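The chain below stands alone, shown as structure tokens; this is the form predicted on its own.
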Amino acid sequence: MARVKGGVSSRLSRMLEELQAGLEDGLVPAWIFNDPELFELEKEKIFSRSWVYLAHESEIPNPGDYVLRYVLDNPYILVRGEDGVVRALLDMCRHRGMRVCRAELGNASHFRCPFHGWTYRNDGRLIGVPAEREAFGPDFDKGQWGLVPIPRLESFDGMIFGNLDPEAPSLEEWLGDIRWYLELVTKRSPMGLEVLGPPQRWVVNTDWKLALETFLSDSYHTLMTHRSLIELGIAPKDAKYAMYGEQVHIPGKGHGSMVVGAPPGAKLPPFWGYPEEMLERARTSYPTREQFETARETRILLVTLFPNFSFHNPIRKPDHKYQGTVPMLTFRVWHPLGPGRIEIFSWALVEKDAPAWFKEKTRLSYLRFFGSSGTFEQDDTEIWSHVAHNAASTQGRHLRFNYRMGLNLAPDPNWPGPGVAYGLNFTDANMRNFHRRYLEMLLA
């Protein structure tokens, strides 16, 4: 059995061995969802070495546009320079460490520190130092004191990721075969996606892993957690509607997807119910015929990238009075703030070339279901908070959670996409794959 290296207490080492010993048997100790010492190890071993989603390029389309984003407790100014290049600059003055950017988004040609007035161009160069000659002498070299860029910054189809590890593998290698599933939304139109405004943000007292599990693998919870929406006639009448699909994971990566079709006998339109003109564009936009055929049969799609990014693209009936359906797309970052505490960053997105009426309908659908006050979101966050609380309780932390669903389920050999697929969505296979990768990085 692998041993934790360097600086980890014997207590935490024993706890990780417990996780390792039970995982393949579908047993996960409750304590991993709220433990201060483990959280410190996650910061060092996972979030300091992983590709973390920062923003979509459509958030900063023009020179000078910027947004503030975070990797752990590190604030980064994600800014498009006058040269059109996107950079991520640590929001920390090189003189005394004050923040130089005081708004979450905007447009600026430069950033000035409010402490002593050091001023930086939006490409990170230091260009102004008050009383430079008198204070620092004639040999002061401003070229050595620019804002510090993030060690790695790469993008995929408009999605910008950052990494604190300069030796990290490329983003393309990190994503691996999950790209096939990302492209089901990023390649739906030749024009790509755009955000519908800045992200909504809210804090939840839960663990980042608990939140992402819901988007990675837990279709089972819709039976109970969201039952009220079924009773209201907003979700499909069959309470097991989320069961009818494929669950797919990428071995060795931790990524996973749930691709859900229409329940048997349900009259749901193909291709998520997107307008016919968008379906026609998708016929030539998707890279492969297999992706187009998969998209045409999809009604709900969820994808989670290790460690903390998810998106959700469901078909939705906005309310019980509306006769049609309106799909929506949300991107999520489960940003860890501390043990048992996260901040959710949530965007609504749509194809750039979607008709205006559809953009407004899909925005409203997002707000009603998965925005900060959305019905689905309220259901989920209430549950997540109590689970994290119990995971840290004196008795609860001695228990193990049941991850045995679908433990003996055979993979589906006919699935057209990459990864290991199962023809039934009621399985914990994606979660077990995620925790294998999680454990591998903690033990490295």
The other form holds:
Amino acid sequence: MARVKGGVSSRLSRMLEELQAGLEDGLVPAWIFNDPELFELEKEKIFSRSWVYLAHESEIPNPGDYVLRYVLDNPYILVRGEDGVVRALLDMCRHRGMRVCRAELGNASHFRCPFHGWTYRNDGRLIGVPAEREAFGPDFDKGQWGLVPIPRLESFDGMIFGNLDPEAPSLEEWLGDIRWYLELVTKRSPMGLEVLGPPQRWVVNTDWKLALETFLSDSYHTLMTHRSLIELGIAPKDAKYAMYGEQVHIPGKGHGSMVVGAPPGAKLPPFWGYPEEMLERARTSYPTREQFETARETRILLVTLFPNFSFHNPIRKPDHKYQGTVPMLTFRVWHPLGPGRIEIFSWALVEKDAPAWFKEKTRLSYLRFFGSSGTFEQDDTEIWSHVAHNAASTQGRHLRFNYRMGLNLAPDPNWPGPGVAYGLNFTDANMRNFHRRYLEMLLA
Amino acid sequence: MLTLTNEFTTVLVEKIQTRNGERLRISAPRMGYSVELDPLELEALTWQPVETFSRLLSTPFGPDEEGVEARPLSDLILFGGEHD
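Having seen the form predicted on its own, the form predicted together with the partner chain:
Let's see the whole complex now, leading with the same chain.
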């Protein structure tokens, strides 16, 4: 029996009990993918307590650089102060709540409210109040009225996360063993990563969990959703190519990864097809030999952090004429806007010390496949929107989805990394683990 | 040549001449499959129940390769990877 504390209707309470009752048997009710009341609970119990990815350090390398980022409907100015420190400041004037920064990115030493002119330094301090003495008197203490920082801000290998809960566990604890898989990308080069421009953003009528699941666990969909790429000769001929890998999840955390190798007999270069010089650098930049050996056998890597961050790092053949392969890396935030509605933030990234020709090729590879107009992206978003629609339909609300793939698989005892691994990527294990964590937080 | 298209696929149908007779070529250009049926095979199609085609459609990419072994990736890591 689910324990749902205060403020939750008996209707929602019954629905959560249904999710709880079916999960271990691989049954997930369709309604969780589009429900206004559940979304309100997710805002309170999940997104107000979780570490949410905000930005990569390379987006704001210099003093004054800022980008606007969002946790739920809260806009935060993520800005590097003149002192070099990165802060996340709520974009809300302390006087009447107007936005003090309305560009999505820029460089500013100060932010000035267009309503009454209160002006803040880029470290958040209030430094200017028009007619201060006349209007507020001689005792007005500007030190009490700075921009409000996000309750928690921490970073991991250049990835900056924020948390609305001041009591939240540390980012390190939150991530746990998934760090091993994050490092396959963040420590591939001793120089780390850099973004290739600002994120592309687009709105999709779907649920954040649905989009997330695709990157967390659903290698099975490539068979049909991305069939067009197989027909075009861009994806491997074996339509089951994403099956040949390990699916790993971190129990209790909700995180997961898919580490895919080359299909049997496929002549694909090692190490995702990154240039040889990058492979050589990786030999010493990875913290462990196991990570290097895993990276060398990897052709597609996906990592998803609970609740709404994913990255995808596939080997790619840019088009049917190009003889070689060019991998690409995209970071994703599945930003929830409302029930059945998300905004996708999508970045392309590359190793800082990658050769210039490669940076350009990988950027183009990203645009063709996973940019807003990319082929994969078009395929996925069209489908996600219909699933969310059906999830909210009168009949769809009574159905349960089948999450039973791989229910009887035994873990792979030889996997060199942490977490629970399965030697076949056609399984819903990561999704079931995600929903366990999801339920745990909703019921907490 | 006839082209038949619906939301799932496109198929070309054409009568072809061999040295000594005729066949019907049915091809699926996007998948790269093609079959040339003689009148007897075509006749046999006329008494097939829909179940026959359900069975043929059980694999959406054409016949599945037999004997493909999906080895765990861990077999290749630290245990003598093939690196090709």
